[in-house]
Amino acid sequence: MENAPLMLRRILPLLLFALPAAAQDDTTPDGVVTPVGITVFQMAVPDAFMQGGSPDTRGVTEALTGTIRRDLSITGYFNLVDKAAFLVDPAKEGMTPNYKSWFTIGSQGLIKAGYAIQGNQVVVDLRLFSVDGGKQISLTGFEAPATVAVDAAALRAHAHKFVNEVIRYYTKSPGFFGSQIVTVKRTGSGKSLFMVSADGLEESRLTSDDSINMLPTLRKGRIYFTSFRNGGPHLFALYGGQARPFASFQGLNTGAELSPSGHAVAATLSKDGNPELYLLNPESGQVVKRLTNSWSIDTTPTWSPDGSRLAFVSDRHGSPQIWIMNAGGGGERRLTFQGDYNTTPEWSPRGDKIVFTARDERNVFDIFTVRVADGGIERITQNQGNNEEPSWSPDGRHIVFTSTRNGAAELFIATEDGSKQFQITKGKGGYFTPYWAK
């Protein structure tokens, strides 16, 4: 068996190359369909106003309107009408719109936000109007004003819930705001785990040591990740605010993901001499079953949404490619045949596609998807730096990934076809391997 340092040098380029580098309407609103098939709606979002005309000295307007506008932009489903085009003063107009004025400037939808501060609380009235239909849309949970603490985080959370319902009205599926992304970020001489909100504006550190922590996954509230804190690479489980040793077999222990049912963890181990896929007990970390037995490197398993299959990376035909297999072992089938370096797969929650990173002919990394049924490839990013380590949103309609297009690696969110892309982090950069909580 290869010794651990030699095995580590062999597998790290494959595994870790990224580290260095109302009741709802029954009708569907009409929108503008882009050439790539995304429907885009024209939305007017005037500033929230204090009912009664008093000036806002508590930051309520920005917490509400700023959040709503940013959320709508991130989704890629909305074009925001320029406020300079407004024909009426929204505050003077109040909560009853002049539909003709908004229709004239091309708005299909209109969001109004009024509020009244009462001590340390604020009564918030958020409404969606169909300008085309000349009516207010009743959204679940927002049929009447709500009382919220005068606190930026609480107001932003309320606005996120509202936007999720707006998205549900226009797309028949709710938005993802309020979900979390676990990622790795440079911290001094090490790399630590961080939790980032889906809009990128809230961030909290999860691990406090200065060792190398990487490849986190998050499902059912439990994070599994690889760490070198005890010499590693070993696997750890983080839940209940505490990181616990999970698997520390001889050699490599890496790339762990909990199954959709929560009954097993798929991971890569080299304890038997070669990096292979195993199923582990989610509590004890003990091996339940060895899944692959090949001379090659088999790694980075990812579950299908029904838990019946796994996708993984193997170089058994000479270069890293995406493969799929039965979750209990067997039925191995190569899925990608284009390119010579395809890695970091993740199965869509919808089940039809797998997103992955590939190195193209210019030695640049980009994001692609492959259809499970027929192997059809679609390119998501191009000519914008290195784009890597993709992960699906919980509903399978968006992808988070890292990109160096503006310098250091930051987190971006794209629609599933890549037609709309939005940078959600704007820190010092150095983000790696994001995973959108499932």
Given for the second form:
Amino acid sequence: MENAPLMLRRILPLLLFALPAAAQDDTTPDGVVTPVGITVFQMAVPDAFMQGGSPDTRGVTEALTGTIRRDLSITGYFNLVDKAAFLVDPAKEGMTPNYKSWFTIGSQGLIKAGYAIQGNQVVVDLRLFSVDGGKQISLTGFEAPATVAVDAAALRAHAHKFVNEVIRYYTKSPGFFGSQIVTVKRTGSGKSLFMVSADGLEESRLTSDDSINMLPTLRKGRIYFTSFRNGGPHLFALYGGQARPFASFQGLNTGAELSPSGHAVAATLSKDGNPELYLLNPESGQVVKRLTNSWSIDTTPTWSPDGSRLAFVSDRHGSPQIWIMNAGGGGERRLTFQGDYNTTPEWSPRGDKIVFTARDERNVFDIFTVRVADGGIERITQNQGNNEEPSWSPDGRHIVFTSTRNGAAELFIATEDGSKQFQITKGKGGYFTPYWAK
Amino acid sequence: MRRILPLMLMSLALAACGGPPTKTLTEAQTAINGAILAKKCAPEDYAAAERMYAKAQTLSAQGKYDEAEKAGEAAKKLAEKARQKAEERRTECFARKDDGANNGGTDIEQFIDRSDPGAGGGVQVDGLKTIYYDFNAAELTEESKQTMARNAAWLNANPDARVIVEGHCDSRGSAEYNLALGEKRALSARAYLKQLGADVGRLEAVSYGEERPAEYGEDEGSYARNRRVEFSVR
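Having seen the form predicted on its own, the form predicted in complex with its partner chain:
Expanding to the full complex; the earlier chain stays at the top.
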């Protein structure tokens, strides 16, 4: 059974980026409160057990219990209690837990799964118990057992939905399982867009041509991406099963992102001499407005969640830094002042922070956040390979990014403070520029 | 005895009771988005999912939230079914060879061997030499200026040659910023050739960013050889 260890990091000070004192505190095995106040819960998840019907020869137990355990671990909100510590046989105990025996081994929560296989269907009973509260917790959609096809994908989807509700119970907001991440991998001599499920286990190739396809964003059901398929970097919109030419002005056409309301696309064009930010009509790709005007590189626009502002990269002060401006133009303000290579900003869906990649004095790339209000910096990754190209989950509580800590670049998900990090992809590597669909 | 720490408030609570099934509709839309391949490879199933989603939206707009919720759930299931079917049909759907599509991951090494850095549309000629740059720099080094003097002489001796000036970066850093930096390198190289008296009307600048490395090594030597402007002739 995979029991992926949650990565508890000791955060060491670096020369360049000072850390808040709280981040250096040691952690304890349970009830860990991370720097932004994420509480980590102790959860026991015994194997699903047979409640009737025929024996499990098709991986029902793994599809249910394995998915629940892995999902809980990915979020960083839970530590799984070691099965070796269990004091009772969960299957013999059935659906009525002896709370004391679970409390004794440190569980705060307990998830039980029962199943009864009937031909190609299985009746699944998933339940959450509050061990310290001594009661079952009613979760929306899981008040009664459900009938699910004996199919790994269907069972995993059911388990994802359950985990989302478990997370809603503990954190007041549902989990992200079922959401998608659009990313890029090298294919042949080119690059292709891929869609990866938020748990990293399902992957679909989206583009099939031989050219370089890159920098995808996905909002409101529409992918915008940059491609060399018709020559120099041009923009395309991908929806309804077709990639459609979107912007192909002279020079660069890169990095389009749809606004949260869908009224405009922000992108980088160099048609007027050097890379500048523009607003484009989301349907026609025609220029609505030029936003920047400097003799330097302005690129990688990212929308604030209310659509009123953009963050972007500019090297107008000599090195690439994160800047913000009004989405209607003007109000340009530099936000980062440490380091000399800060790129790939993405504005949090919650509005308060911008996540970005920084290169430090050792030429290592790491993920940081900067507070919009006062420029306060927080480090998300450290001393684990190169970490780049971060993107927020739709609710702004997690960050997906690439990391080379285990070799070739894999996708990782971190809590918003970086206190917990989990590799979601399977270990063959080669991922670029993930963008969590919003 | 372990102490239970209180739940921290991590986000605003959603009060969804009695209102439109926004969550389900969003999930259905997400599921349909995720099944985009099905539009091509399992079009009937995809259309069924889209129809059910449209129905859910209509019901929600009419205030029939319970029915909208059910229709939304059904749309999700249909989208998932369409997605699965499309995955099964992927190979025949994309009739030509589709490397990396059917396994969960791609072995990057095999693609390194097959890479074709010269596929930019032109062919390299002996008379136009590649020039190299420092990290995040677009200024010509003294050595590059000497190379460029010889390149300018070649251009003057070959007045009919149409030349592509390709800006490239090393693999480190932002892919998008590197496209901008590669363009800056290509434009600065072209501008310098103009200074040297070359006719730059026939010089087309294009940036490949970090996308077409000269070599794939992750070491300082490889990085240095990838930070370059290459010239090719159409």
